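Take a look at this one chain, the form predicted alone, written out in structure tokens.
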Amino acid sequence: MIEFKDVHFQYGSLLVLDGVSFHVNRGSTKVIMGPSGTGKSTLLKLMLGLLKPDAGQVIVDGVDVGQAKRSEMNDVRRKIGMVFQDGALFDSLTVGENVGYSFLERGGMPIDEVEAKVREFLAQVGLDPGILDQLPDQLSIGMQRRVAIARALAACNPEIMLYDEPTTGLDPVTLETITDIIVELQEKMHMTSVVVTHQIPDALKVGSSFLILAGGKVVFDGSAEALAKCTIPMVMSFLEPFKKTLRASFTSLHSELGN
């Protein structure tokens, strides 16, 4: 569904990506990790076509987004939902207006139908429709993240969901709720997902495969099993605080497969 082929990218004189190659299978969840400033969010912007690679190819559902015409790029973006770290909700609009924004912008749908659609999408992320008339700053951070996911779903009924640090700053209970939603969307709607995070436990819960960036390069790309056994020094150092969680996750996976 998504493929990077020897992608190079830099901001001015700062080299961010240096020959990055990987792929994301249709219907799977790729988790992207690595130290701060290694280009994780840049990868998402390249997938969206907001940035173009200096060299190499970024292919989304068969379209080379670096070479795509505007009409082709618009078609690609209609397949992609994006959830930003801070939610990026419109502060001056109510929850209902935020989630229903794409319907209202396109026009042609009666307001009662828009509201019914908004209620459906809020329910899909476990939110009470009673918050329809509230403003984002009246909600907790966790509720804002769920509204952001509902808005992404409503905007284009996406085949691909991109999440940029979706659990940062959340309490443990809310964090669990968000990761449950990501897993549920992938399983029930067969979405292709890319999740950027530095939270290793969250990564292990939602990921089908894992990518670690460092120094502008891919230093690891593989399964949870391969990650647990990885002996690359940089990867071992990055994962050291979470080794017990990683081993427990791997043991649990084998137990489930055995049953």
Partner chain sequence: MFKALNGFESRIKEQLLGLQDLTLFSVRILGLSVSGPFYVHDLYEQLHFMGVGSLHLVVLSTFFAGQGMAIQFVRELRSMGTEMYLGKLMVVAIVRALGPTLTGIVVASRTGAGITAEIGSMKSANQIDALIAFGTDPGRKLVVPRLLALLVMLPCLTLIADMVSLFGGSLVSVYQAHVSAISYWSMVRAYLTPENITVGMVKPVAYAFIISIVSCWKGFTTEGGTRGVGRSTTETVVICVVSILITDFVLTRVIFTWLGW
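The structure above corresponds to the form predicted alone; please give the structure of the form predicted in complex with its partner chain next.
All you get below is the one chain by itself.
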């Protein structure tokens, strides 16, 4: 569904991606981890065609994003829902207009129908539909994040969801809700997802395969099992603080599977 072939990318003279290759299968969830500033957000922006690779190819649903024409690219984008790292809500629009953006943008849907849809999506991410008429500025960061997820979900039944750190800075309950949403979407709608996160426990819950990016290169790409056994120093030092949870969740996973 999504494929990176030896992708190089730099901002001006700053080399961010130095030959990155991986693929995300249809219906699977890829978790991307890595230290801050290694280019995880950049990776997602490349998938959306917001940035073009300097070398190599980014292929999304059979379309080479780097070469695609504007109209082709728009067709691809229509299949993708994106949750930006900082939410990127349109701050001149109300919460309702934000969530309903893709319906309003395409037009043709009566306004009360849009509102009903918006209420539905807000409820889905555990938000009170009463905030419909508020501006994003009036919400807490966690609420903004959830609105951003609702907005991405509302984007014309996306086939692919990209989440940029959807759970960072959230309370445990909300965090759980959001992780559940991601899992549910994947199970019910067989959505392909890419999740960037630092929260290893959630990562294990949502991910079917894991990728660790460091220094512009992929240092690990594989299953959770392989991750737990991985002996690459870079990966181990990155996972060190989480080793316990990692092992614990493995034992529980295994015992669950065993039963």
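Positions refer to the first chain, counted from 1. Remember, predicted model here, so these are calculated numbers, not experimental data. Note that the rigid core is defined as the largest set of C-alphas that superpose within 1.5 Å between two forms.
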- C-alpha of L162: shift of 2 angstroms or more between the two forms, rigid core aligned? no
- Per-residue Cα shift, D128, between the two forms [Å; core superposed]: 4.2
